[in-house]
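Next up: just one chain, as structure tokens, the form predicted on its own.
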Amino acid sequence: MSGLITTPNLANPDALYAELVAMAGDLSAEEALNRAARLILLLANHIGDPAVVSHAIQLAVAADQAD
């Protein structure tokens, strides 16, 4: 099993970061989750390692309840 990186691994995370934010474009909000959803279904079948997208579940819902 590969571990996940959480240390910064993007060159350009804001641009990211600001693709991410225009792919919710003018949808609703159940439109945005859907299409957000579908990004995290593709991302995970990429990673393809179960307990990797596993925890990075664990550390976005830690996070969450951190905030």
Given for the second form:
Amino acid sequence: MSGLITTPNLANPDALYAELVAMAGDLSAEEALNRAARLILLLANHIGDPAVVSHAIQLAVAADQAD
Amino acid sequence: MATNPILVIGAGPVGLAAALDLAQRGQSVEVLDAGHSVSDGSRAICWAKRTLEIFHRLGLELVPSGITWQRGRVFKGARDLYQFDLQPGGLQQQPAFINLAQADVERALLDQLAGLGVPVRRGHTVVGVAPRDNGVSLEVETADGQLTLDTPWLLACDGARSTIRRCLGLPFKGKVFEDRFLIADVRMAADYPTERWFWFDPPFHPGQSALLHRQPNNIWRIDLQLGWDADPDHERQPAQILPRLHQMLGDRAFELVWASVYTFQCRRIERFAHGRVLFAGDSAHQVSPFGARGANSGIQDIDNLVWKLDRVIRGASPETLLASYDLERIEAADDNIGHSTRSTDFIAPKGPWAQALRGAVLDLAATHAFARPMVNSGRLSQASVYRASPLSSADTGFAAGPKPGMAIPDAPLGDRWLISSLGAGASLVRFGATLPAPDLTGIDVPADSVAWTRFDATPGTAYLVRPDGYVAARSRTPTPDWLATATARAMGASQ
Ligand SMILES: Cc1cc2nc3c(=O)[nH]c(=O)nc-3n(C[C@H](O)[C@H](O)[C@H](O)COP(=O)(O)OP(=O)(O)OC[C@H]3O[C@@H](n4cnc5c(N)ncnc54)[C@H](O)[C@@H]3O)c2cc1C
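Let's compare: the form predicted on its own is above, so bring in the form predicted together with its partner chain.
Every component of the complex follows; first up is the chain already shown.
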């Protein structure tokens, strides 16, 4: 597969979650979407490997049908 | 039937180039066009290097009458976001681009055709098409009544609204972009640099995009995005256009020469070759103008098609060679449609998510280099690549340089240029190789030419180049057998 890590890989998941909430927590949906889009682009560029990003996109889309 | 000329329908840039190429190869050809003059209004202005190379081969020197440019600048709001240079390496005979009105290009083609005595019959409207064995019958309306004409080969260059396509019942499928653009030509004395300027969300036209491009004789092309809700009939009125232009140009005096409101589409027919009817240009494929891929790709169609058709008519190649036109130029059309679609989607993002992503790219691009290549204001036309060409031979042993299926780069050869040294047939470009080139144009690259680097050549390397300047095969250790096999394949011999 692509090498995308989907097993727990964060030393402190609660802290990261809180940081992500704080990034856009007090914004409107539209403003938050803009900030989230910037974050995605920064991370995607860091990852570089298009297969890893494509795999993550697939999993993000597939989670729609999760329940 | 054998004595009837080839008929080219449509005296746009594509049909005229086709007729000229055919006539220069000694074929008897005539052009019919429904209209009475060259293109009116303003359509294509940007002519790409590949097109200029093809025009040069056809005897047209347009560079002196056009505006030469190679740099673009992209703005977000009032901020200068970044610049690009389309030809940083230099040392090529033709510039990256010139700007010149489509009507002037058509006039130059007509002059060449007149010199060769090729008839261009205006006021001839094709109204019916009947393919027959080894040819086509046409119904043509003229001021003097209706004619029936027979031709062994019909080139359908009758544009985006092609009658011939409709007569053959061929669907023209694709995507409409739900947006409207005001395209205006203005005359004004201005000293902006000769660059393509594109704005996202400019202060003079908030929330939309704008494009400014220089043409000869103090004419400037301006594109203003209007949004899908704009009423095209209302937006076409000078009373509506002039204030928009004043917003952009400030107190500078200008004269409105021409303007219209467009919606753009990207679409194509499924196949371009239908027996003796061959489609080329906008009749076969249509793109949005961001990237200047319309007329430029149509001229590349002709460059690909005409040498093949000439060989087939002479009996030098089997008729199946024309299947490679279909394959190669459909690949090119899909590439052009892909690029124009992505550019148009970036310029006119639809829905909250596409808008957020586009905004994110523009916000990041100001400070972060990584985001700049994602900013898409049009990816400008280049020579297409034929990745799966049946005319190409297997490629081994090269790390760089043009692969089989790619157009060769130009380079100076002493006092000549490589591309303009190519023959009307296939050529063998030799880098210190001694291989004889029977029936080919042999070109020996001098030791000090930058072509060695551009072709990743080592002493002994040879490239077999098709009549359209595309690589068919290359080898570091070429032998007469290699050359014979590769040439036969490139000329469509059955494998
Ligand atoms: C605003 C705008 C800007 C553009 N900018 C660029 C650019 O910068 N660079 C670029 O490469 N492209 C550009 N294009 C696209 C370019 O104009 C077209 O791709 C180009 O004109 C296609 O050439 P063509 O010869 O295939 O068709 P056309 O130029 O449309 O010619 C078709 C001809 O066929 C004739 N005809 C039609 N039906 C019949 C019939 N039944 N019988 C006889 N004759 C018939 C017509 O009279 C016409 O003369 C632009 C287009 C627009 C609208």
